[in-house]
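Coming up is one lone chain in structure tokens, specifically the form predicted on its own.
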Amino acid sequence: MQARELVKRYGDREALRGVSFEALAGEQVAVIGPNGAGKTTLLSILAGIVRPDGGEVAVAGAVGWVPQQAALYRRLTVGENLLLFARLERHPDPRASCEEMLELTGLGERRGEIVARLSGGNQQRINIAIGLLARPAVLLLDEPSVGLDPRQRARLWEFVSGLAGGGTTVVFSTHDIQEAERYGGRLLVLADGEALFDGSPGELREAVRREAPEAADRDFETAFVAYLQHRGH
């Protein structure tokens, strides 16, 4: 997936500056930023669902989004709704497709449970669930280990970083910036609409040691406040 120069504006205010990067297939890329940095804004982008006001995004292969807010149906159970989005995205076989979905997330003992019965964790299951039946190459996630307690969390993480070791490219948007440090091969820092950074975990640290040394030795959210300060952010 890559994005080039994407621009966005509602009104007088630009939710996005000529915003580039590239991810690479299997590669987890973490979006980080304060409120209004325009996260959510790049990934609604990605997934087709707001057209920029300049750029471009080239994908080679289908995308898959996860809202922050679970699209499902919580009176029905969890296999009526693999059906139904199956469905709606025209599978030629959507028993077939439902079937996938139930066994990859780990799902099927639950096929008969009303969602809205279920955990939160298992609810943010099925919404990747959803994300995932059209094979995507790409998966877009928006805050998705929000309202998780930490076991849930740890489920949630284990499955999507297997689904990038079979070769999905993942990008995710977190305001928790421990979370993007383990789970991010990749970091994208976002502020004010522009991309400040784009690199490692380990590569954003240097950085933080040349422009921030009095907080390079902190943790590492202490660390990236203080860069964004030092960027005048």
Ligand code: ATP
Second form
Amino acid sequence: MQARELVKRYGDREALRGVSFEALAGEQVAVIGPNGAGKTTLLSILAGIVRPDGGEVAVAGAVGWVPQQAALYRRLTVGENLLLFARLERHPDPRASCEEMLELTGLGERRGEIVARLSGGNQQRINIAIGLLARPAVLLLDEPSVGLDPRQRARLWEFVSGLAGGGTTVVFSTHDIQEAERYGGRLLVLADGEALFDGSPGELREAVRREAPEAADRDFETAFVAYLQHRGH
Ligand code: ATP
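Give me the form predicted together with adenosine-5'-triphosphate (ATP) now, not the form predicted on its own.
Full assembly next; the chain just shown is listed first.
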């Protein structure tokens, strides 16, 4: 996936000011940055939901979108939700697609359960299963681990890392810097609509050492906050 010089304006506000980046097959890219940095705007443009005012996105294959708020029908069962989305997406054989996703996400045993009664972690799995229905080459997740307990988080990342291991490009946003360091082979740091940094967690450490040496040996989150501050954010 390649994004070139993406620009998005909301009235006078520039949510993105020429952001470019590339993600290869099997890469896990974490998009991090302060509130209002443009993370959701970037992901929704990559997902094809929001049109940019400038720039372009090139993807070889389908894109799957896992929004922050799962658009699930809480009174329907797991299976009914998946079937509904497979139909909405006009799959040639919605039942087969639904079965495939239940299998892939380990939700088979829960197919008959009402969504409202599931744990947050299992609801997030359905959300991801819906994002995967299109068999995407690129999976985009907007703050996927919010509200999950540590065990559910670990399961989420194990699953997502498995997808990346199979060649899916994964791009996710998060406010959890430790999680970004752990699961983002690459980090894209956005602030005020601009890409401040694009590289590995190790390279970000090096950048902190250059620009905010007093924080270089602190924990990753502290180092990151110091880096942002040195960059005027
Ligand atoms: P957060 O970490 O708080 O989720 P974010 O990095 O995802 O923030 P965005 O939601 O992409 O940031 O917002 C970027 C900027 O664009 C913000 O200033 C926001 O107020 C503005 N913005 C986003 N969506 C809209 C919209 N639909 N209408 C007007 N302004 C918007």
